[in-house]
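Take a look at this single chain in structure tokens; it is the form predicted alone.
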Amino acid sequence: MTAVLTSEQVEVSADPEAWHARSIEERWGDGAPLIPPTDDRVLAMLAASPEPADHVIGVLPPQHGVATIELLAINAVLAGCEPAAFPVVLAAIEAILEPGWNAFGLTTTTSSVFPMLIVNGPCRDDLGIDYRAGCMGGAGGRGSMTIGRAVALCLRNIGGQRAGETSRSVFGQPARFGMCFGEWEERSPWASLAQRAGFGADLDVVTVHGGKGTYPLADIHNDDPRDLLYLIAKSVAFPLSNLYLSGNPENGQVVIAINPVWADRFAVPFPEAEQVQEFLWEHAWQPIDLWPAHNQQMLRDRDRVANDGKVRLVGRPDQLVPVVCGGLGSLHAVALPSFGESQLQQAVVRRPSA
């Protein structure tokens, strides 16, 4: 049965430059060119949804816009998504709307935080979701660029997120254009991120992380994998991390993207991902005397200082989350620091019944 579109329609010029200028004027987009959401394009997107066009998936902050499947489809068209990728967008929105992700807080804060999507499962290659070299920018996979952008446009056009208005973000970050990458499961020595969360390897799963940006790590001097992992732990526990601002070290995760070559090295002493997490947690701390005196007192007042003077970044090992992706140059890793007042959320990608 063909869907009946109910959204307001406007006439626009067929000239691409005029259409782009109109989208800027009307504030429909993110500054980059958009695909016009014609009826045919929106209907093709809706055909890929497991829910009807008028189904309400939730209410998107900060202005409490009602997110129907039709409105989500319109924004997916604007972003350049192909219909086969639309269910991944829907799963990402479902995860964002989980209370534990704290969507209102993350869309209104002064922080740079934004949804960072990590995809597991068979759909990665079919949809062009980048997980090899350049997976966090520049690889050019259509799925990565358009799925992340579709989610960002939904927050803008349905949720009403506007920098300097409803969003108080001081700097923002490049991921506010949209960020989506996959895990290189085939090169990981450990169970995937989705499998560690209890999902089967045959499922397509989207994990949404409230990440403040990308924090590059590099090393060419350490042959011992324990020494290298120790330095990663110390590097992610930087003193001005959001996770030190809070009195609750149990809230929030740091995602640590490890390239496959480093992952193979770490897997020798740590054959399970949980062992990596335990080692990271043991060393992701700083001594209290690293901070100036008035900061030390604030940390003590928040009960963040252990009897031995250690100030741990997080309260539990599972808050330090390794993910294997990236190219085969063994020089680099990337940390995705946490906003803190948010928890990773996951959703299974659902498609229409055959």
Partner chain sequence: MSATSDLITIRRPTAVPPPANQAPAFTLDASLAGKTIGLRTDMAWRSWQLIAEEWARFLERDGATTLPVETMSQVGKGGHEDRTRIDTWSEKVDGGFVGLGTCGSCTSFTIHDSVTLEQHEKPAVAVVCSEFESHARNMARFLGHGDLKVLVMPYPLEARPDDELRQIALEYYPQALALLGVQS
Second form
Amino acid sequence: MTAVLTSEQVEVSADPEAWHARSIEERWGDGAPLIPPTDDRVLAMLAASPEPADHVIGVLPPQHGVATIELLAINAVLAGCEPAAFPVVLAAIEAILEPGWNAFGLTTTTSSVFPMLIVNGPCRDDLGIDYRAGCMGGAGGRGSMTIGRAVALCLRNIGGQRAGETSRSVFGQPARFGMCFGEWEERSPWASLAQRAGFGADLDVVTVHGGKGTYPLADIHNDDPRDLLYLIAKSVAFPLSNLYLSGNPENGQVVIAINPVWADRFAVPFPEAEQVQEFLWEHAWQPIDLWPAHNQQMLRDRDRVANDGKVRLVGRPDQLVPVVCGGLGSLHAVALPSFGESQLQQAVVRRPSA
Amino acid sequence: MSATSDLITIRRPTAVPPPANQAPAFTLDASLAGKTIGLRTDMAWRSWQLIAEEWARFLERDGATTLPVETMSQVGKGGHEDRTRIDTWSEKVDGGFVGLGTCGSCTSFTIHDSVTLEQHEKPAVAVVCSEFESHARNMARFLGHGDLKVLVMPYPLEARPDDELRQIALEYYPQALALLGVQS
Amino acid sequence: MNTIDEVAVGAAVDELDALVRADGASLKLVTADPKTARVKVALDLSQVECLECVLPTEFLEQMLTDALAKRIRGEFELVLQDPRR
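Can I have the other form now, the form predicted together with the partner chain, not the form predicted alone?
To see the whole picture, the full complex is given below, headed by that same chain.
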């Protein structure tokens, strides 16, 4: 049955440049060109949804806009998504709406934090979700570039998130255009991110991380896996991390993207991902005297300083989350630092039943 | 290449703005005598902790009992405990001051917790810094409490010396009482 | 994202195989897995009489990498199983 669209109709120029100018004037986009959401395109998107057009998936902050499947589909068209990728967008929005992700806080904060989507499952190849060289930008897979962008446009157009107005983000970050990448499961020596969360390997799963940015790490001097992991742990525990602002070290995760070559190396002493996490946690701390006196006092007031003077970045090993992706050039890792007051959320990608 | 003047019909991608209907804003409409006034602070903001301490002293001097509550988290076990504490605190007080809105998410949660107090039919005053006033008013409107009373303080408060903060506490105290609806 | 064509990869290995056969060695494609972007090639030296005459490992590896790079879109990892290592 063909859906009946109920959103307001608007007449716009068919000329690409005039349409682009109009979309900017209406503040519908992110500055880059958008695909006009004509009825045929929106209907094609809706045909890929497991829910009907009028189904309400939730209420998106900050302005608590009602997110119907139809509105989400319109924004997915704008972003350039192919219909087959629409269920991934829906899963990501579902995950964002989980209270633990804290969309209420994250869409309004002064921080640069934004949803970073990590995809597991067979759909990575089908949809062009990058997980090899350049997966965090530049590889140019359609899925990577449009799924994250669709989520960003939903937050903008449905949630009303606007920089300098409802969103108080001081700097923003490139991921605010949209960020979506996959895990290179086939090159990971460990269970995948989704599997570790209890999902089957055959399922398509989206993990949404409230990430503050891409924090690059590099080494060419040391091939010892323990030494390298030690340095990664020390690097992610940088003294101005959000995770040192809070009195609650149990909240938030740092995603650590590890290239396949290093992953193979790390897997020799640590055949399980949990062992990597345990080792990282043991070293992800700084001595209290690293901070100036005033900060030391704040950390003490927040009960963050152990008797031995260690200030741990996080309360538990599972808050340091390795993900295997990236090219085979080795030498690099990327940390996606946490906002702190946000927990990773996961949702299964659901498709219409046949 | 010539630009076409043809028109196409598209669907508007934006959500309908939230309805204008707003919840009532409560006022104390009484003197402070015998009243319990709550002060909600946030562990993140030392400046507001100091101002709230000063106000607690003034409020007690003027006949009220004060009940402080401090928040720390937005999510997880800590966040759940904080919101539960705000709920219990809202039941116990006759009205309260909630702060501090001096960042994006902390302003959002300042408004959130003020709304919780209003939902208990108790007057709330959200305390925010000037830089975040429009954000506070937006969030109040988005939560259906567009008439929520907002006390706007100078920005930034953090990093000011204690003496200056005490002076600000003194200076803004009458306005805080007026917004709460305290009658002399 | 199937970037590895096993037939094309086989042709690259055959090219180098012809080169080492002059010295009695042989090269065989073991696997070319598009999911892992890993190409495994085995060097057989069992029929070789003059080990020093066969292309050195590093040199052979470089030549194989170059030959494969012409036929594989994107990155790949060459694993050369060479008994001399």
